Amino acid sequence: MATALQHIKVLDFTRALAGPFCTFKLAQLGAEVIKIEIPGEGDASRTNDPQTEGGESYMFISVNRGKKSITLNLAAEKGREICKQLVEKVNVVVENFSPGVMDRLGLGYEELSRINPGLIYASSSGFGHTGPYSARPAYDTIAQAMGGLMIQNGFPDGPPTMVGVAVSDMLAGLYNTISILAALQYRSITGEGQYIDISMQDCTWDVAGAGAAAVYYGTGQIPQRNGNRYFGTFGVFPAKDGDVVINVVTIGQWENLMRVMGKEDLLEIEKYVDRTKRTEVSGEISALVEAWTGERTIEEIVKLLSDAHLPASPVPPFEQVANDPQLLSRNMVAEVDQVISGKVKVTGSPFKLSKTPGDPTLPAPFLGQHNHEIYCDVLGYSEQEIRQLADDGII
């Protein structure tokens, strides 16, 4: 099968969740990537729970299916060594260590560079290496808080709110992945690699701020916290059996919502007459959204609304999410063959590409499960040498 990718080398340093996401998303497009662990011990995120009957992590294999690892410890000369002559081979680096490791062991951009000229080399964080923050240390919640995110979600009486996924990390992952792709059609018209500085904090802005950002340069009105309800037509309302999210902004949308609910009266009353009248008396207008919700089920609200056209949908719970008919047919659950653990299934692979679709079931590697391939076919290491590297601690 074709791939996207499927000439491009990737030299993957990631660990955890931000890095790794990245890399994946590169694999899924048919990269090969080469995942960089540390002898014996490997991606910390290996030993994270939930774990399989056979020990492999769930997470670790959500996010680096479809990877070669190989193991080479970085802080021996000789290893350092080794990773010089694999850069040579590969077309990208990806690492999000903090800033300054890589320098440290000789292994930043500007060294790297100088040995294959053509390198893209990626770099994520949590503030960049630029900045008086970029020192500091951050993780998700550190990145959804200072890029703004956090201080918007959440009800209005209530404390700012994480979002429950790590979306910042996922943010930085998918930034990195994008600027990756750009810098691969600039060196294929030019021949020339380049350096790639991804902050979380920078992606989560980008996306918490896009609008808000706008209003409050604009006008100098803070954003504030609305819970589950942007105004009166647009949220989630209580129904007999559960939530629906109702998601009504057009003028004609809001019409045809009246209709639906038998409220064709208040299309004639002038406060209602526009969205930026009915924004001033959103609460009355939920009020009355949540009361015609109600009084009806799920089925009945969604059907209805559907039926005119106008976007609703139930709130399902996450197994019924899970085993949705739609992401199904649309083969977002795929099933992967572990070496170790068996058949996993995990999420399908979101590139919809008529030519080049790559395989959402490629399985995550375990620990050093490339070193003969790499080092043998790759580096033409001898059988003797890879031993004698084991032996010494440096694979």
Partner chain sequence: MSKALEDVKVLDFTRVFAGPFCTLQLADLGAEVIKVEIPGGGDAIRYDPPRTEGGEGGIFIILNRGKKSITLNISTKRGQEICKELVKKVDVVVENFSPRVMERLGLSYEELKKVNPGLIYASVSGFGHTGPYSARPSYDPIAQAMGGLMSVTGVEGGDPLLTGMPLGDYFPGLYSAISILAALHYRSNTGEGQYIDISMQDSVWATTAVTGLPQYFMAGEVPRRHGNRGQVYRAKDGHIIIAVGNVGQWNNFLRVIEREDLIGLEKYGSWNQRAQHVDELQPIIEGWTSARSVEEIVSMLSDAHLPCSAVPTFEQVVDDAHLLSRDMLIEVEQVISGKVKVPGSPLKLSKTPGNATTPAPFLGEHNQEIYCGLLGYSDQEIGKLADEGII
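And the form predicted in complex with the partner chain, for comparison with the form predicted on its own?
Next up is only this chain, free of partner chains and other molecules.
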């Protein structure tokens, strides 16, 4: 199968989650991603729990699949020299150190673009490289808070709540991927590279602010935590044996729902007919739907609503999602064959392109797995030279 990014080479200095999630997406789409790691230890997330019997971190495998690993000590002068030789051979550099680190190493955009004028150089950091907070350290949770997401997440009577996955890291990874691909497009027309400065706070705010800013500036109201209910017929409702999702939006769907619930008498009442008016009596409608769902099982409700072509769903526990027939049929649970750990289950690729789909079967490298290939074959070092570099702690 062809790959979309097959001629693209990426030099990847990223660690932890936000940066590696970006280069993972590029690797999935066919780019050659060369991950640079500290000799001896590598990406700190290599030691995260849980681990395979072979001692590889599952989390690490999850977001570093499809990449090549080489070791290189950037703190050493010789390491930085070699780094610059590598920069000459690639199209894209991605890094997620704290702002200032790459500059101090002499590996900032200004420096590297002199060596490779067409270079695309993407930095991903907590608050970006400009502005008053740029020097602040940040992790996912801090970005969830400072981007305005956490304050809107949770039940109305509860505290602001974190999203159950590192959503700010992953959003930054996705926006960074979009930026790099756009920069490649621009480069293919103009030949020019450029610098990209992705902030986790910016990316979080972009999704947290889209709806909320409209409410805040449109009405002056402060967006509230809505828990599981966006409005009267849209959200999660209590069934006899658990939770059920009902999403009724349009007037046609509303009429259908009232028929299924045996409430045809409400169809003529004006305050329920218009969608905007319905949001004004949202609480009243919520109570009506809850009374109906509370007397039925999840299965009954989903069946009754699905038969009436209304969007409804259970809230499956994680183990059911991981075995969901739809996800399985779309290869969204895949297996990679790790050199050290053997077969490991991973997520499939959501990039369903007909000619160049994302490849979910590529394994994650062990530390320095591709030293020989990159240093000898790409840079032309001899066996003896790379042994010497290893002895000197450079690679």
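These figures come from a predicted structure and were not determined experimentally. Residue numbers count along the first chain shown, from 1. If you superpose the two forms and keep the largest set of C-alpha atoms that fall within 1.5 Å, you have the rigid core.
Once both forms are overlaid on the rigid core, the distance between the two CA positions of residue 77 between these two forms is under 2 angstroms.
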